[in-house]
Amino acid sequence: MADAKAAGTETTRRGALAWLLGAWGLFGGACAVGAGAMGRFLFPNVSFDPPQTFKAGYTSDFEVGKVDERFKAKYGVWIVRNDEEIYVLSTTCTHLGCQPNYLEAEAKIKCPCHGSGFKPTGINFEGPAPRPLERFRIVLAEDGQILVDKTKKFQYELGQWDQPEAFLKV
């Protein structure tokens, strides 16, 4: 009987041993599952957007009548050229911020979304589009070539397209 007993109270022991074991293991899991919360916290994300100002070339680089599209997919611009000026346009439609395309042979932009038609100047004049697109700043940089800033942005509605950097004169 001596024996049944101290057999009943060892496997008891074991019992408690093992469930304290199994609680320090789940208390250590979540301490690991916190530390790498914590570390997710202290080391974040990293953008690898394209910067806000970049150089797109000399002036001489854009032909007079053109809409380039070669800032379109990494920048979100197109630069154009004309007569006596060259100014940066965005290329999100003042709509709903689709991306419109640049329609070389009818020579406009057009909104695949909603049908908004924009000039070559940014003009609006079909769709529901309900103001020109906006141009961003450029200016020269002290090596002669184009440097476009998209932090400054210009609206035609507020009358900011006559301002000297919302263009370049050519």
Contents of the next structure:
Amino acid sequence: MADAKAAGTETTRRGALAWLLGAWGLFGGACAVGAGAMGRFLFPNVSFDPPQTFKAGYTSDFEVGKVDERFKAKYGVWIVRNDEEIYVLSTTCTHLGCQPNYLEAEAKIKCPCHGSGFKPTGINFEGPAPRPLERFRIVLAEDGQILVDKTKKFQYELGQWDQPEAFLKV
Amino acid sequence: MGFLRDLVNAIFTGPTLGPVLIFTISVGGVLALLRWYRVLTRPKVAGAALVAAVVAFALSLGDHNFRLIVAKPDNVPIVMLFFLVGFFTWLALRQAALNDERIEQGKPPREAEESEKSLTWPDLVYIEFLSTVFVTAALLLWSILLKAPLEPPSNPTETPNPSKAPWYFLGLQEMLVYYDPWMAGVVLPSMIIVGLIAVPFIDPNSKGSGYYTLKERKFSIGMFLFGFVSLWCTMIILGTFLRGPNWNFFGPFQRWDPHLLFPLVNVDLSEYVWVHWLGVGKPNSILLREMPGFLAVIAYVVLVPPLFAKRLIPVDIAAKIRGSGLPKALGEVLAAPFAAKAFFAEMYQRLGFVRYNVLMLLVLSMMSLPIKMVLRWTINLKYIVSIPEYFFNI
Ligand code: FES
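Structure of the form predicted in complex with its partner chain, please, following the form predicted alone?
Next comes the full complex, and the chain you just saw is listed first.
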């Protein structure tokens, strides 16, 4: 009986291993291609994110004692001017990253997610936020406009708010 | 009616009185249930409570602001949760009360008299089939009656105020108000899951298997009711019905005015100790600055378990107080902490070192939540240990 069977249809040990290797190779290859495509996906050809560095107009555009909300929607910053300086506040809550609202009448920044409150200086004073809002680098460009650079941030709890470029003297 | 409404609003607006009151009611309710469950679960008593709840709810529905919150499609499940949790708690405790009475008379629990065998066909399949039909019908009706609209595309610059998680996460969101994200979002939730998995390995009590009883498992059932009803469900209800714009507490009949001002300043423990009590200003060294917090946390985690495990004084203080001729209710209240301590000492004997300490770790982490909540509501304490420099806050 055994002799009658064609040699080719018999599963040998070697043959099974070859099959196994081939199948796993194919599977591994497919996974690798998938992972590659996934990786490529993380680096899009065109980015619609607003640039990290932008010009925000002249110092005279900002009123003393006001929290300027014009750049919140596009760049995620408030630009605040007080008697002596202008600084750029991040609009990302330091608790879990919601976007707080500036309440003009109460002169405070209040987060709708867990109730953290910040002074217009960025100092946290109520709710769970453990540290003040971050500030971004601000300098004067050659043409006299304000240049905001979000790639560099200044954190109060690390004592960075006094550093040059954390604020603009006016 | 108007007077009552104003009174309720006045109590529940603001950061202190409302939450403290609700929490007291829910903890007190669970304690009262554990103590007087035989009376409280009698159909007449429980029925009266249900009628009272329904009437109060129906009367409140007349109020526009209340209706706005309660009838919101997202919140309907929470109204159901309120009644369903109540119903099932009653159901279990009622059966436990009946069984406990029988056990006291030396009879077996009611379940022992039912036959152990039941048939898959037709009994189980029949029930399953009917449930499928009913649940499908209910879901269909629900989806027709309550809207779940597609809202405009998300806009990262416009955060709804208040921003609420789906209802089943509102307890977690409420936890995030009191603890740093790594605690409230990672440590405590994992503790809940791991702790629930660990229960069968901690609990050597073989009683209550296959039948309802409270008397034979008072501690386990009490712990569960506290964690689930007094903490989890209460926080969901707090988060849904009382948290308004800017995540402030609003009264249930109050208009959600985003400009209502709640003066509130949260203070870290280090500030309390160094600035307010010692009057010296915070030290520069982080370690020294946070020393009070570290000591408090270490004392809580390391000292409490052994302190509860040992019998320090060889006298039964609880019995002494109860027998001292004080009015009965007062005596009970005064004796309770000593009785609890004696209970834990006895538990240590029963469980042994390892299981006792695992249990205590779980109990203490569960208790850390209400402790922190009450501290926040009453003395505005923000963090016990606060090291924003290294993103570490407790
Ligand atoms: S994200 Fe702002 S308070 Fe939690």
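Numbering follows the first chain given and starts at 1. The shown structure was predicted, so the numbers you read here are calculated from the model rather than taken from an experiment.
- Of the listed residues Asn45, Lys74, Ala107, Glu142, only Asn45 lies at a hinge between rigid parts moving between the two forms; the rest are more than 12 positions from any hinge.
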